[in-house]
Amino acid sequence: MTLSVIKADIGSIGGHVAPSQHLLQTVRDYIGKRAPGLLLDHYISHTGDDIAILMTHTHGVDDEQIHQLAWDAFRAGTDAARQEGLYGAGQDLLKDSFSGNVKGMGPAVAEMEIDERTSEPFLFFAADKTDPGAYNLPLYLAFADVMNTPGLILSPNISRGYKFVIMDVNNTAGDRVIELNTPEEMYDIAALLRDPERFVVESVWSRATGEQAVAVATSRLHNIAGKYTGKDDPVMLVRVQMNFPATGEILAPYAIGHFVGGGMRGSHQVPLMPVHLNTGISYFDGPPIVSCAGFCVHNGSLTEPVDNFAHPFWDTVRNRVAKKAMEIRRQGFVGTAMLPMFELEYTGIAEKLAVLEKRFVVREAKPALAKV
């Protein structure tokens, strides 16, 4: 069985806030009419202004029919968004026509082919106003750090560690990846993941069984468009329990509210806030948010989702993240409050700096005074 989630921003009410109910229903109706015979099941939701289509099927990853279905649904949704005059209609559809696979065309994709267990629980994460590297720290803590995941010493299979596949997302000529194993190469993994704008976890695999545990959407929109078109807003699938960390061990790192690239015009460092399913965007085009829907799947059929960040515990986290967001925003445009210059090269600041560069002059040194 294959789990696929494909996500795109195709229009929003009131700026980059949330899609309209008409837009959501258009995508739902399109998928619903064409799902029989192609999909086993599906679930459609939004996080911020991004609509995600979660699908179960038997066609494997990168299947043209599955990707075409999602692409056409987003195109139909884009037409509906334009009819309503929604902001950013079709924003993430960066190509004019489908070419067999939505990768490299704008939508974010996370897929994994699995042998379904007797009980197959998994988590579907969706983030808005941030980059794929936002998942780096939570994945490192959940799959490599015993301080976060006691299963690493309590469970024999989990104790054998995991293989991290890490992608250099700055390499546009092809998928440049490296495979590193825990626990032996934990420090090497940390050395790469500390730079989430360049190195991103693409997948995680059990060393005990060879099963895939994680699939992350790694596309960078500015690498496709050559300019800033919005943040990448990554989706992620994580299998849990038995040979994988428990649900609570996967969720725990999000209590940190760690700083990620995103926020207003995608150019700032802002803490990541765990939110309820189908939450919109507010403060400073953010803060960057992440939702988590928990499912079980049996013979391809999905249960209803559980909102994993709806528990009262996360209210305390949200309050603390809000304070962190306001505090760093007080620093405005200066220093670490904004992203490094490499990320800003895709925004209008690059043009401004190019003009200012021509106005710089080198002062002529004053002649030294003769000694008497």
The other form holds:
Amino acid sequence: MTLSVIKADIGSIGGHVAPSQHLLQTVRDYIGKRAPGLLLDHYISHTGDDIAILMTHTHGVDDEQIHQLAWDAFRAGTDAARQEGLYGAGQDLLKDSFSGNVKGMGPAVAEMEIDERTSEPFLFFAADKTDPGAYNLPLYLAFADVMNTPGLILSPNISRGYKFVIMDVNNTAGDRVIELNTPEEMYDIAALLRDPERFVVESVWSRATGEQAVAVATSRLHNIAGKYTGKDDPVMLVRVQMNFPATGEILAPYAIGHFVGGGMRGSHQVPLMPVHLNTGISYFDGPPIVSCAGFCVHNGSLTEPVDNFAHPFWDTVRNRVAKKAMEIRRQGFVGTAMLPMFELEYTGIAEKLAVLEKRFVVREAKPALAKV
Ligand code: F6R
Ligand code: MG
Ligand code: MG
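Can you swap the form predicted on its own for the form predicted together with ligand F6R?
In what comes next, the whole complex appears, and the chain from above leads the way.
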């Protein structure tokens, strides 16, 4: 059985805020009509301006038919978005024609092929106005840090540790990856994950059983398009319980509200806010948000989702994250409030600096005073 989630921003109302009901319905209708015979089940939702299609099927990962289905649904959605005059219609569909796999074409993909357990609980995360490195810290804490995950000392199989597959997303020529094991290579993992704009957790695997626990969408849109086309807004699938961390151990790190790259014009450091399913975007084209739908899947059939960040506990977190966001915004454009030059998603500043460069002068040194 394969879990696939494919997501794209294909247009939204009132700026980069949220898709229209008509757009969502168009994507739902398209998938609904073509699902019989191809999909076992599906669930369509939005987080900010992104629409995600979660699918269960038996065709494995990177399957052409599955990718084509999602691509065609997003194309149909783009037509609907254009009819309504939505902003950024078709924004993430960077290529004109489908060529076998949506990877490298704009949409984000996270997939894993699994042997379904008797009960198969898993979590589907979707984040908007940020990039794939946003999951680095929560995954490190959940799978490697006993301060967060007591399962690492209480459960024998979890104690055997996990294999992290980490990708260097700056390497545009191909997938540059490294495999590192916990607990013995924890510091090496930390050394890479401290730079979430470059090194991104792509997957996590149980060392006790070899089973895959996590799949993260790692695409970087600006690497594909060569220019700013919106942030990458990553989706992620995480299997939970038994040989994997418990749901609560996976969710706990989101209480930090850690700073991630994104927010306004994809160019700032803003804290990540855990939100309800189907939440839009607001303050400072952000703050970056993450939603989490919990499911059980049985013979490929999905239960209804449980909204993991809807619990009252997260209201306090949201209030604190809002305060953190306003606090760093007081610093405006200076220093850490904005991402480093290389990560800025708009090229305007580079052009401005190139012009100013020519106006710099080096003062001539004053002649030394003659000794009397
Ligand atoms: C889009 C985003 C926004 C836009 C901003 C300007 O995902 O993060 O902050 O970058 O609203 O949008 P444009 O350049 O489309 O006018
Ligand atoms: Mg958008
Ligand atoms: Mg988005």
